[in-house]
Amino acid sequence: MKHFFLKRILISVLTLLLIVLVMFILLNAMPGTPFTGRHLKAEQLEVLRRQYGLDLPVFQRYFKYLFNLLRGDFGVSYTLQKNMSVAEMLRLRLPLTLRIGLQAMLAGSLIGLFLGIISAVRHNTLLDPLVSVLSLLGSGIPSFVFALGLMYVLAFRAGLFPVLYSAETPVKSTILPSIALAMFPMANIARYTRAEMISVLSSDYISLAEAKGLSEGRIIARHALRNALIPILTVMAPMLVELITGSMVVENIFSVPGLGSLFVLSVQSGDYNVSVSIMFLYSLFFIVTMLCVDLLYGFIDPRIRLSRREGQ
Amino acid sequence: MWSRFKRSRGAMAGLFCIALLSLFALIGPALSPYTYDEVSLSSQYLPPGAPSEEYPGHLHFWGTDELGRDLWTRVWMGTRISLYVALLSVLIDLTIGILYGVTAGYYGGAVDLILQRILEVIQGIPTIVIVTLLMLVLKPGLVSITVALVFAGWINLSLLVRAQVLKLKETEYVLASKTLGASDLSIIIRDILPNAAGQIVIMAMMSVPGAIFLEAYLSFLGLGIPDPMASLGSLINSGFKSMLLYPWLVLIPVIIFVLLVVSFNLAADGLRDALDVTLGTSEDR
């Protein structure tokens, strides 16, 4: 077990590791340096060089790099707002792409778990087939596309909500985004549930519940769904993946200030350091929810601990 | 198996569409007069099914883009893009799945072991972040767009193919053959992969939707595609600039993308459920 969790965290910091040491070698690699463009003088160049660090031998640089983003520290924009720290610019746009995410999750993994739950209980209603199609079409479709239909439906149309993200009204501007990244988790997690939620049902103890006299409901959540939930911290990783791509595109539709649209424009003006604190921060969000989701996995079901443990 | 495979209505319904679309992709373009880069200023923006001004007594069927080209040719043209740079990586993450696979899981080892550790950590990088930094790179263009989306599929396939050769090297017949005296190649030719055939195709089958949905958002992102090609995703993204004046621009690519990545959820679904019985009695699971 201990084995288990050390070899996993040790993964997870090799990962970032490796994906800093990706990041330090574009960067250097990127053309033009903070300096081009302001007709300097060899001296002044060596005094800016030296200044910044940039005489350095490599690998020394790499670990000045990878001290300053344990302390925080990104580096400076160059081209999207001349020298403004990037950290600083992260931390601005960090919390509503955040909010929108969580929103995402928190309905989709909730509707969807109702959807699962109502599919598998009845199965031999037209319910069933009903949401199969509907999470079909959520898995199917890119939430780019939702975001277009819900903009020029909800927002254009009915003018039920900002068509563009307005600072007057951050909450009701949330919403759609929200809707359109919610889909695909909605969709994932409803289909999973199902599945799980069927083979649950038919297992022995469910009957013996059945045959004790509890009521269906009681059954249902305390008996069935327990046991359904564990496999679906499986689809976590796509679902997770899905929001960070999902965010980039559906932000900058709706113009949203966050960090996924912020990502679109470094790419696209070529503020490279932008850009990879950026990829820095996804990364690491991503690898940290990885990790906690297979702890917590190797916690709830004590026959991954032992399986895993006989295959050292 | 084709014959539960057909018995699947949505299996069928998908492989009808994936063909219809493809057919259109090949002759779509040649049905039009246009050419996909054909600019034309005095018909901007037509309406769908306007009269042409260059070539009488030939319609727009969908009407024009922003500098006049016909939106049906490069629709399918979009199409036809987005299915080869789809097919071809995936093509290409199933060959590079199966050497891998064979080599890790047949010869295992040491060298297996490294394998595993370096793809647990490459693994941990969301695929968006390292197709981004690739087209970063890269020039973007229909080959670099190919290397992205198979630097985000290979993992998967490869993965797949090593636990089935793994699982496989273990059966009696490939112990028979051994003791045959038969070679290293000829079991993995002979034994091992074709009966690992069928969940190797299910998994190439579901990584067609993901490559070109990953294509669409690249292009979208304005890292795909460059103009005047179009992939589907490409056109969504420059359709969807005058999406509230001219909904067709956005709404006729958008559909047919939402057809051909359902029609392909739909068959690979299919093939799996029609693959799965056939499995249920040999493996238990």
Given for the second form:
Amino acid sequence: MKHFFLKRILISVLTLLLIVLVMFILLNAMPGTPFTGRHLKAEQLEVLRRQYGLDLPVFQRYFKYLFNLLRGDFGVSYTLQKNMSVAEMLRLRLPLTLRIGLQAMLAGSLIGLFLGIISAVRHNTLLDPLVSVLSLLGSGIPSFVFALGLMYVLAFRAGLFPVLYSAETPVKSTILPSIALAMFPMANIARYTRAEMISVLSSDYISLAEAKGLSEGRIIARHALRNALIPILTVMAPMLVELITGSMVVENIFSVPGLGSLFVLSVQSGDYNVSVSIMFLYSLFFIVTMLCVDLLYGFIDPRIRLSRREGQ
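Let's see the other form, the form predicted on its own, since the form predicted together with its partner chain is already up.
FYI, this one's just the chain on its own, none of its partners or other molecules.
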């Protein structure tokens, strides 16, 4: 088991290094510099390039960035907030993005699991096609469409929530973005839960549990759901990262000062340090989440721990 995780960590580190390298190459392939469009003379541009080390070859800048990264130094912003520490910019914006993503995932997971279980247990009843239609709409309609609809109905017309993010009401301001983002995980988790639960409920050991006289609630909670959670968890893990990293459009719609909106601005302005740092964080979220999923597999199903020991 230990060797397995050490191998995963090594692969994860190499993946992060490769992602940062690709980002460096892509950003440097873009036309212009962070200072393009500021009506500076060629001499002034050259001074700025030397000041920030942009005159160095891309691979030299890459290794310099990695060396600084090991010390927790993400560099400074070139244009968005000139000479401000990127780490400080991320510190100010990251909590808000995490809050919205985690709220959306928690709400979407709980509602999706509930709908999927109800749909599977009441298979071939009226509830089943209703949940299927809801899952189809939730997974097919983009989150920004839900965001615009929620903004118009609940914020603009009903006045229940602020139309745009307000620092005076930070909790209420995150509810609509979270609901908009929660629709996709809710729909997909409901669909996967329904499919897995139907398969598990038709298995022999469930029939044996019913023959022993166990209650329906105990069979679902202790036998059916636990065995159905493995493939569901596999879907939920990358979905969580997608909510945190894929909220760029929704954040811009509600003017949320999070990482998503900062990433869009950094790419538009060519602020390389900010763009690469955010992509590094996004990649780190994904890799750490998938490592946690591997750990959870072993707790949910002890047979996974046993098979890995045997494989070693």
